[in-house]
Amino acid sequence: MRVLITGGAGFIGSHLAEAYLERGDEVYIIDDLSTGSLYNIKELKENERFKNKLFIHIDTILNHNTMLELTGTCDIVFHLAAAVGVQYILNNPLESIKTNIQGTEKVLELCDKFKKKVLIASTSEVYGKHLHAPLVETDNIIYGPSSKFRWSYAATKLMDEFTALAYYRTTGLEVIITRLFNTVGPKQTGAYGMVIPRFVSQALKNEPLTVYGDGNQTRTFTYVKDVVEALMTLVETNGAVGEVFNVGGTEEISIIDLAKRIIKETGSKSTIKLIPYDEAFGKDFEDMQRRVPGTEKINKLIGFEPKTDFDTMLRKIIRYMKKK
């Protein structure tokens, strides 16, 4: 099988590419390296077993001719390319909106032209400011005002979902939408605001762990290989077409407790430093205080349950970052 992964040099995309290559499939990657990195796919490029199985295009998904050729060549498409990370979104608001909305429109247009099944990677951000848990796929959406650019990312990803479902209902295009909740693992960088690699990096340097706000906001985390397995299973499951699925873990932890756990696991001499949101991100930021996924829908369809518990994934990330 030939698999196209947009954003394939990114954190999740590179792990997905590796899984398909290990299975013996051909993998085509397109990435503009705005947040992805050639380092993420370096080992794949250098692996002799994958020599004639991996094809890398450094380009934007807005390039019609390149995407036309790639979509026509491949059997299935994973659309992971997007502007990611709170810090990146706030620093590049216009580019982020264009990438997320116009990029997804291009992918869906060409998938429809060639009738190729496509999985759209959405995000837990689309739920907005809910405080209850768990969040389920049929929940209403609650956003802050448009003056708070933090919500632009959530709004663009929700628009991606609407567009994908419109194609499914109008033309019959086989689409699957996954809302990913804080995926973590090796190769993830803290450069764009990702909390665990940022904390681990600070702890390994014995620097203060910078916790934004009061640290009482809570999250769940899911190991990247568990997420990749879920994505691969969903695209092979007929009942997934035309549906939206949460993909995430269920072990809820506050950010301040996360910082304490990382200090303990690394044996660091670091302290914890609280930084107000407006100092860290400026006036355009609001936070989601709680984000816990309901996974009953995906569990019922494909039996998905995260296999990697929180302590195990944390130790894997720390080992990787120490080695790196």
Ligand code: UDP
Contents of the next structure:
Amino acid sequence: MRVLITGGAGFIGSHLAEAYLERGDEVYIIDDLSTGSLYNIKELKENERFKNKLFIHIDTILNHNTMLELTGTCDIVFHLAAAVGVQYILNNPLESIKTNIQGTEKVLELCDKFKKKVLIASTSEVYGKHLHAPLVETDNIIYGPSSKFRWSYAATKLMDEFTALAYYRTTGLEVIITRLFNTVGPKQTGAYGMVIPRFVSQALKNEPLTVYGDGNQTRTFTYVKDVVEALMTLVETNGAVGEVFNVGGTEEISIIDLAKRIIKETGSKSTIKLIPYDEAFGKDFEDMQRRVPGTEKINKLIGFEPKTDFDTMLRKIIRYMKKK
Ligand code: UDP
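What would you give as the form predicted in complex with the named molecule, now that the form predicted alone is on the page?
Complete assembly follows, chain above in first position.
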């Protein structure tokens, strides 16, 4: 099979590329390296077993001709290219909206032209600021005002979902939408705000861990290999087409407890420093206080259960970052 991965040099994309290459498939990557990096796919490029199986295009998904050729060539498309990371979105508001809206439109337009099945990576951000748990796919969506730019990310990803579902309804294009809940693992960078690589890096340098707000906000982290397995299974499952699925872990943890666990696990001398949100992100910021996925839908359809528990994923990330 020929697999096109937009954002294939990104954190999740590079793991997905590796899994398909290991299975013997051909992988085509398109990535503009805005948040992805060649470092993520270096080992894949240098692996003799993957010679003539991996094709890398450093380009934007907005380039019609490149995307036309790649979509025409491949059998299936994973659309992972997007502006990601709270810090990145706040620093690049306009470009982020353009990438997420226009990029997805381009991908869907071409998938429809060639009738190629497409999986869209959406996000748990889409739910907005709920306090209840778990979040299920049929839940309402609650955002803050447009002055708070964090929500632009959620709004663009929600629009991507609507556009994909509109294609499904209108032309019968086979689309699958996955809402990923704080995917973590080796290769994730802290440069765009992501909390675990930031805390681990701070702990390894014995620097204070920068906990934003009071640290009582919670997240449920999901190991990247579990996510990859879920995505690969979904695209081979008929009942997944035209549907939206949460993909997420089970262990809800507060950010302050996360910081304590990382200090303990790394044996670090770091302290914890509470930083008010407005100091970290400016005055127009609002965090999501709680985020726990309901995974009954994906569990029913493909038997998805995250295999990697929180301690194991943390250890794997720490080992990787120490080595790096
Ligand atoms: N966070 C933090 N310190 C950091 C980076 C993030 O306290 O150095 C917090 C952030 O405010 C949020 C949580 O950790 O409450 C998860 O942040 P991340 O950006 O990883 O993911 P998201 O906010 O998209 O869930």
